[in-house]
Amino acid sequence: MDGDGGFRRELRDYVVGLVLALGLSGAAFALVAWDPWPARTTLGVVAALAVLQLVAHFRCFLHIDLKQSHRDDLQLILFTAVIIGLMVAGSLWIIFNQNQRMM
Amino acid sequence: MSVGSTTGKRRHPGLNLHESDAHPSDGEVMFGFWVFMMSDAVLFALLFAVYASLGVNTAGGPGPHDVFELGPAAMETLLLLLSSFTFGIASLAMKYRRGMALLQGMLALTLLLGLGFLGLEVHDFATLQGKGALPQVSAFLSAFYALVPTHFLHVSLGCVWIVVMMVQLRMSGLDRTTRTRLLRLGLFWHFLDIVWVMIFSFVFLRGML
């Protein structure tokens, strides 16, 4: 049955998403718990793992991909990402610059 | 749902290029919810920016090392990730009509996992109070209490929403209204998971380093 195949395929998507999510967050927690590297390196790797997990969640749980039918959602997300990037990076830049001048 | 109650009238303020049905389509409803979620994402992003810029100012009070614990954060992460998965199964049960029992069961399981997460967080907040880490102690703690409890509130509202949907499904079954509401609840729930990933990475794990 076609519906049956679709159910299986989409269920696999969710299972892949769960495995990725558990693996990536597990790796981040394990890195911090065992602490094998200097703090700066670990922080970079944890940030990279977080971004990977973000993509995995969007792809597997929220079903955002590059297909034409999802372009509106994708464009909205990318636009929001630009706004967030501008506001967060801008705020941090200004605040830390101020901080330095106050020293 | 009640936007533009009569056909032929303007559906929304501003320029209306073509006449359309009384009700917005499912796609429009979902896109509208995406817009809401992305504005919520901007709110969280700015709370993160506040935390990042104030997080170093502990004013002689307890710092991240003194107040955060890895174990409970890992446990909360596990519960929330599993709840996203069980909600996914609920969405599939709805889409492929696998019966009301599976749908309701998965919603109940998601609710339990969500409540477990909330319980652990309440316990965490109580532990913080015990350590004298109150919001008024330092800029670091003020920023922390602005960010993490905002996510806590969102998850609480999500739990209320799940209960409401379980009751509505019991009363009116799977009609067009309950289906799109469940779809939006799904978006909301998965979105909260993403926010939590950012919180444990950039607040708890960064604080423990």
Second form
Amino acid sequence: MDGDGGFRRELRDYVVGLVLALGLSGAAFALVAWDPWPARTTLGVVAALAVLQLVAHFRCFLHIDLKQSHRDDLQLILFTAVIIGLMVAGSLWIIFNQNQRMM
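Starting from the form predicted together with its partner chain shown above, please give the structure in the form predicted on its own.
FYI, this one's just the chain on its own, none of its partners or other molecules.
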């Protein structure tokens, strides 16, 4: 009985995640294609939609939430994100600095 309920709950999470991912991706593509706002506003809204999609993926596909048992996984993911962010920001800083020196 619990196995069937667990399967349904997991299937529901995947379906909700799929619908959220498709909806958020479609909204971002529609904003860029139809261009209803100025470029900076569209960029901000697309970035916000990307963050929402990231949260949807964490919650629905990776089953990572704020429960005590999943906090270790969440901390590892956040630490990885910080390291990747530092690497990308450092690389961009070096590239732009070299670009200015070459001009």
